[in-house]
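Here you get one chain, nothing else, as structure tokens; it is the form predicted on its own.
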Amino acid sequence: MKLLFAFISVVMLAIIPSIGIGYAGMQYVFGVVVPYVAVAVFVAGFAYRVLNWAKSPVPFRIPTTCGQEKSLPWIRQNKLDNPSGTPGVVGRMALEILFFRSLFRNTRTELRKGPMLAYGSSGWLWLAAITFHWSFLVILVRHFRLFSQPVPPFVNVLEGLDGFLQIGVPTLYITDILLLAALLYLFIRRVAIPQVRYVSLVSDYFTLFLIFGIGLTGVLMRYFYRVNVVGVKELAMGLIALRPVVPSGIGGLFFVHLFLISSLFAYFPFSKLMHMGGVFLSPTRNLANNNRMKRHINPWNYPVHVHTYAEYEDEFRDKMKAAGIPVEKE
């Protein structure tokens, strides 16, 4: 039921612009108003979530440590898994953000016959995740050519690398296939593995279907149902310049694609996709483990009278000596 509800929701999102464009002539609404509203919600929601996280106090160092910390000179420190300074933290964060290092090192457990607990690698999950994220990023950068004139040189270079196989006309981009394949694997894994299916929510399926719908409509426009690319760029340039114009003859499929993208933008700050911003603010990752080198005091602790050991001994010295308990002062 969760899967079906998420699928129907995305289908309904695709139908809305189709009806609005085909029967009500609402090109301006779906081409200008909806994208502007979606971007405004995205920026405001993203900023609110990040600022709210940033205000959360972190009085103690709580990094996740998976290696030897800095100790005696003759003990080798693991500078990435247990960083003691800023360079190590930067390196650890870079590996986490760019290459999903913790996911690559993740292990899965299975209870097999015996009973026997078996450990295995999550390599396929890591491969699908990093393929999806990098393909999505490359596709996003490729779309910069719609928002700039002249086209930045790095976009041309990236397109050349992405389409170096030169399969068919127009050129088949590798990332288009990789994105859909990675999404398909992530969906099958979520459905096929009972433990993952049990903890999956409607929002998890909805996000997968929504991104898959965006990728599928994009592939259909590029390889099967051609749209007026000149008109699309004119619309995109107008949106960026705050002088929106909706050219005629763009095609209804483009407005479905644009509406799904706008839905993703508006939904982004309220979903698990906010891990894109949250990973930079995770105290288990962005803090150095220097607890033995520096004392960290809770900043909101109010002053309290502490009964020190010296005071304790002064108060009970005679009784301690009578009981044979050693004392520091005679």
Given for the second form:
Amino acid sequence: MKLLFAFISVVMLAIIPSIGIGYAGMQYVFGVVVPYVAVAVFVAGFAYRVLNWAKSPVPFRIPTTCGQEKSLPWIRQNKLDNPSGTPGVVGRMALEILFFRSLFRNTRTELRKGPMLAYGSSGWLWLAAITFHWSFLVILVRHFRLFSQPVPPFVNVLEGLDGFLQIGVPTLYITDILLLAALLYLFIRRVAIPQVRYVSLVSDYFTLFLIFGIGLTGVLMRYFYRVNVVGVKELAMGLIALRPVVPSGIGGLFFVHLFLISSLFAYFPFSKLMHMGGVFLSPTRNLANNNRMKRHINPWNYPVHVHTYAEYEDEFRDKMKAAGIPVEKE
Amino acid sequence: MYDRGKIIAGLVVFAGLTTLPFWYNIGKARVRPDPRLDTPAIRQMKEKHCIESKRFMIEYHMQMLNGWRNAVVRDYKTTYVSTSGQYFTMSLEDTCFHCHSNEKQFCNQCHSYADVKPYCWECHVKPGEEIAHGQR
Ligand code: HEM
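Take the protein just shown as the form predicted on its own and give its structure as the form predicted in complex with the partner chain.
Everything in the complex follows now, all chains and molecules, and the chain you saw is the first one.
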């Protein structure tokens, strides 16, 4: 049900620009207005979310420690898993962001015959996740060719490596296959494992379908139903130079691609995709474990008005004595 | 706000990366590709028409060439019949470059704009190019 709802939403998102372009001639709306609005919502929403997070105090270090903390000089510290200073934290964050280390360490518990409890690594999720994210990044960087003139050399290097197999014309990009395959795995995992299906929400399916839709329209455009790439680049260059033009005869499929991307960007700040910014702010990862080396004062501490027992006794000593209650000071 | 410095720096980097194309292109002249058609062969044509319709050529010429290559090299089929019933020899050098003998002002106009570098020229020759070993 949730799956169906998410699927229909994405299909609707694909149909909207098709109708707008095919029947209403709204090239300018879908080629210029929508992308501008989407990017504005993306940047402003993203900043808002991050600033909001930054308002929560982090009074105490709460890193998840997976190794020996810094203690006596002859006990070896695990510097990456239990960092005590900034360099260690940077190393740990880099491993987390670039290689998803904590996902890699994800384990699965199984009750085997015996009965015996077994812990195994569940590497497939990590593999699919890292394949997906890196492919996405490579594709995004390769798209820079549509947004720059002259195109910087690192884009060409990436294109060369990615099209290294030289299959067909236009050359097959390895990341295109990897992206779609990884997304397919992530989707199948959601429906095939009952526990995961149980915790999956509409938004989980929606993001998967949306990104799959973007990848699919891109692949269709490149290898099957081609569009006028020169026209697309003119549109893109106009957008970034703030002098938008919409060349005629680009091809409807491109507008579907662009509208889905705009949807993704506009939806981003409201969704779980904010983990892109959130990963940098995860307190269990980005704090050095120096609880015992530094004093961390709770920032919302206000001066508490205390009334100690000694003061209490001073105040009520006479009454206490009269009532026969033992007192500490006579 | 806590860790103000780091948060602001992070957001500035983020906004900078998102709008990178804008910053990268500031002050760069806007060029448009301008594929030229004035070659001797095309000037002689009465009806200036490519192999297929102009739109089809713009969008699909690379796939057409790929199809030609496979047809010639794998199946030894050498003639292509266009939708309008004309016959063409399926050849990159002898057909395309017969009419478009100005590779630099034609193909390359678009290709350098869209950043495509067909690897075909590792083996095939462009018009007017020296042939390395004196024969073809
Ligand atoms: C979230 C961002 C985006 C993703 C994930 C994405 C994904 C893809 C993919 C997977 C392809 C297949 C070919 C390739 O890998 O190069 C593609 C092609 C394409 N994309 Fe995107 N895209 C994105 C943003 C954009 C934007 C902003 C534009 C233009 C304004 C655009 C225009 C195109 C065009 C014109 C093609 C066809 C390229 C060709 O025929 O070689 N894409 N896209």
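Numbering follows the first chain given and starts at 1. Rigid core: the largest C-alpha set superposing within 1.5 Å between the two forms. Just so it is clear, the structure is predicted and the values come from calculations on it, not from any experiment.
Quick check on Ile15: with the core superposed, does its CA move 2 angstroms or more between these two forms?
Stays below the 2 Å threshold, so no.
Using a rigid core superposition, assess whether Ala322 undergoes a CA shift of 2 Å or more between these two forms.
Yes, because once the rigid core is superposed, the C-alpha of Ala322 moves 2 Å or more between these two forms.
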